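One chain comes next, on its own, written out as structure tokens in the form predicted on its own.
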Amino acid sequence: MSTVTAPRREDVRQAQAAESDRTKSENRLGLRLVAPAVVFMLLVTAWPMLQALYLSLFRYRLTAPDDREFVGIANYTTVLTDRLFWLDTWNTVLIMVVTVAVELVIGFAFAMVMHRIVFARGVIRTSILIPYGIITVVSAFAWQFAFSLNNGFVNNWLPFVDENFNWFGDHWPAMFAIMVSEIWKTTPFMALLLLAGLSQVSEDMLEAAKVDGATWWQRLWKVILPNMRAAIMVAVLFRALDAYRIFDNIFVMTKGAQETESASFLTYRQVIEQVQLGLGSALSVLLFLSVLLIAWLIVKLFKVDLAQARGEG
């Protein structure tokens, strides 16, 4: 009869040791691996902030820069006090909380549907992608051809719209067709990311709740979504942000007019229309806080640990 005996306590201490150096030896390589691209990363981004924020301090108006003065904080006084830095920023915000929202459930029900579907998956999720996969100028260019007075066919399709009715004679409709063209190109991208998350959602965890008695909808909201917190986050997160930054669409279908800059827009036209280096520097590192607020905004909102949300919790 053989016994079983515990290991020692001395043997315990060496394994663990001996774990924990070559955790450290792991960490080590992962760090001088990953520090060029680093370094690199600091070298490209970091340098056109810092000269940013420096051209921010002057007046400097690129077609005379021997007159650049110091000003301080005076450009972002002038920014801040400025009407149209608020209305395009409210238009920025706007769609960037409605554009959001509705890929949200838009992008939910499509990854459901790729999740679920069970014949043709790759010609329907092939087709539920293709938007993404063009790029923003000509999907701009093909709105705003479908909401044209003269050629377009949206008028034709909706029924409860005058034929003769322009959507780019007035400020909602006009923000109506940029959210349109924004929503259409990027719900597919929010459909991928929550996708991946569906995929990570237990199906014995759905069986048992099935077992138990729990409705399709009391499955959602009970399993499925608590599950998938951390994949909406990172959905969130990354088209928020560049729903924030919207330029294309705006630039193509209405450059601007009835009141439908955005924030992005602005800053172009202070740096390459008018060539005012130092307001327009202002308003780059205004954008870019902004930035920045909101990414802390929504990771606190969903107070989502990712750490746990890998496993090494």
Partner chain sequence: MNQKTSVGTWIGFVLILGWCLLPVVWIISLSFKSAEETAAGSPQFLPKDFTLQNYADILANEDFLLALRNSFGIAAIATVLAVIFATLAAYAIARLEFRGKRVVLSMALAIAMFPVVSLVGPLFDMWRTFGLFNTWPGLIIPYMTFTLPLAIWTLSAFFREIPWEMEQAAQVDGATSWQAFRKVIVPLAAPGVFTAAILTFFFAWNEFVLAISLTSTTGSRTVPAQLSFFVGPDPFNPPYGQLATASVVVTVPIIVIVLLFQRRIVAGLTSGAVKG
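Predicted, not measured: the structure shown is a model, and the values here were computed from it. Whichever C-alpha set is largest while still superposing within 1.5 Å between the two forms counts as the rigid core. Numbering follows the first chain given and starts at 1. First, how it differs from the form predicted in complex with its partner chain.
For Phe40, the Cα coordinates differ by 2 angstroms or more between the two forms after the core has been superposed. In the core-superposed comparison between the two forms, the C-alpha atom of Thr63 has shifted by less than 2 angstroms. With the core held fixed between the two forms, Glu273 has its Cα displaced by under 2 Å.
The form predicted in complex with its partner chain is what I want next, because the block you gave corresponds to the form predicted on its own; please supply it.
Left out here are the partners and the other molecules; the chain alone remains.
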């Protein structure tokens, strides 16, 4: 027996040495494989962001590069005390809240239909991907032309709208047209994410609720929605951050006229059109911080809900 135990201990030691060798080499291989992706991600996002942070402390206009001067936080105070900055931020927040809320309701209805449907699944899946795939600029043109005074069908189709009504002549109608184009394009994405969440809800639980006499409404609020909270959170988070970056539709549809400018549009105008790199960089940093804040708020909001749900249960 003793002759057997000795080699065994030897085996274990060897195995351990081999194990740590393997861990080391796996570690090395892993790092080597992710390196190219990481290098590019740092090069194109982290480095420019640090540069924006640095440039935002200077007065720096590209047309007068010799005038570059360290001004500390002056650019930030300029921006934060400017009416236009707050107006554009308000527009962006409004577009984000309204579009995401509308999309959540319509997207959920679409997801319910797609979940139920047994015929023509391919047809519906293909159609729902078309708005997702179409270039935003193209969708913006389609809607701009649809709302156009002379060449659009909207005034003709809506009975309560005057034939000569100019949608782009005033702030609220223009904002409405922009939101319609945004909602049209991105609702399908929301619907797909919600459909994925819906398929995670167990049929057994729904059946049990039905047997217990729960109404359709009760089943929706007590069984379906709580069970797909994670999918809803992901959908809301992604869409909200995406909506906060809104730029293409506004650029095409109004060019920011009628005070429809968004925060992204303001940043673009400062940097590219006015080549105010210092002031524009301050706006870039603020835009980045707002996105972080929104992400944090949404995660926080849904966590609170989760805790409440657990408390009730």
